[in-house]
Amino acid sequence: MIGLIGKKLGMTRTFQEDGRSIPVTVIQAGPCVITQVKDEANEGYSSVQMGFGAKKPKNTPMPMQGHFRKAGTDPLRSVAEFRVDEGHEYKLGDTVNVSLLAEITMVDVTGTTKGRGFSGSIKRHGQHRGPDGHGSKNVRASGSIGMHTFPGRVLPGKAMPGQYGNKQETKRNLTVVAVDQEKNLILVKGSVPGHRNGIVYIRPSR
């Protein structure tokens, strides 16, 4: 089954019948327009490309304007491709909305995490700080990063300061709490990667 492109609206909570509070993330899932259908004969694999979110034509390159025009839709901001099996019923120009996930209980959500820039090892990896008294010079700096004469080098993958966040991440097996088909909203339990209004990709869990 294909997925959907959506937008993270924020977090809130819902209450179950027994009074328990459940933290949920509200996602606007679709509506998405199918902008291209690929098959084994032409591209070597079967997939469906879809777009989401309005975009001004003046900000869209001319080749992409023609691509969207062929699908009978206005320019779209986000485009993604989902692999499907041969023999599917999706056609060019079709609109897919959150009803696709109405019967799904678990989903995987992919997004880009919040970018926090260049960060130290304490913030980036949760390392402990050093002593801050008696002339200490490495309160927040990393301690030893190497070893003795053998192997005499820093091993690959060592936790060091560097870029923190702004990378693609997937939260798997998130429980679907509710689906609002009229407003194209889906509520999933817990948090999903990214900032408010960030683009996310929702797929049914395997």
Contents of the next structure:
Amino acid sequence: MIGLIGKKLGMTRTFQEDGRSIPVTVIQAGPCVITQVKDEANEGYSSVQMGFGAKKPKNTPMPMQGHFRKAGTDPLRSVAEFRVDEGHEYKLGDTVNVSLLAEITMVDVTGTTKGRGFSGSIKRHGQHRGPDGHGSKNVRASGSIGMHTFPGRVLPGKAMPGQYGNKQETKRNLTVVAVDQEKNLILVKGSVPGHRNGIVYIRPSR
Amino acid sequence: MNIVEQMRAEGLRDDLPDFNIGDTINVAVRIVEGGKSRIQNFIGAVIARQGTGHEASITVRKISGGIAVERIFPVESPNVDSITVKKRGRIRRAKLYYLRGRTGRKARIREARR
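Could you please show the structure of the form predicted together with its partner chain, as a counterpart to the form predicted alone just displayed?
Zooming out: every chain and molecule, the one shown earlier first.
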């Protein structure tokens, strides 16, 4: 089944009857317009491409404008493709909205995590600090990164400082708390990757 | 107003009285013990209030048997059965954390003149 493109709006909480509080992320999911349908015959695989969010024509390259015109829609900001089995009923120009997920209990949400720039290994990998006092000079330094003559090299994948965040990540099996079909909102339990107003992709969990 | 702020403000309970920091209130809390639920009263001074809408919570402080007890209540929780105001306090700040270091006469909150 295909997913939806959405926008993370923020977090709040809901209360259950028994008094439990559930932290929820509010996502505006859709409406998305199907901008292309790919099939085995033409592209060699079957998928549905859709767009979400308005964009001004003057900021859209001409080839993209033509692409959107084919689907009979105004230019859209985000475009994404979802793999789907052959024999589905989605057509070019169709609009899909959050009702797609109305019956779903668990979803996977993909987004781009908050960028933290070039970060040290404490923030990035949760390594421990060195001592503050006694003449210590490795307060937040990495420490040893390996052994000795054997193996004589740094092991691949060694945790070191570097770019942290601003990377695509998927949170799997998030419980769907509520779906508001009128406002095209979906509430999932817990957090999702990215900052507010960030673009996320919502797929039913396997 | 964005949608999340709207959701925070929507469907809030209206059965609670207006109360402020420094007021002495009685919070009736629903407690479930072994399948049975009962109401427990917690009487103390509101020393802090944080959050808005569904996320609002209050910190209530009382002295119980010589030991200070603070409890944080999510105001909108269904477990908060009711709140009644016992005394209005006259205070000059929003968070009364200074009470924590004080005992006896110094830890009093003056009553508001109406």
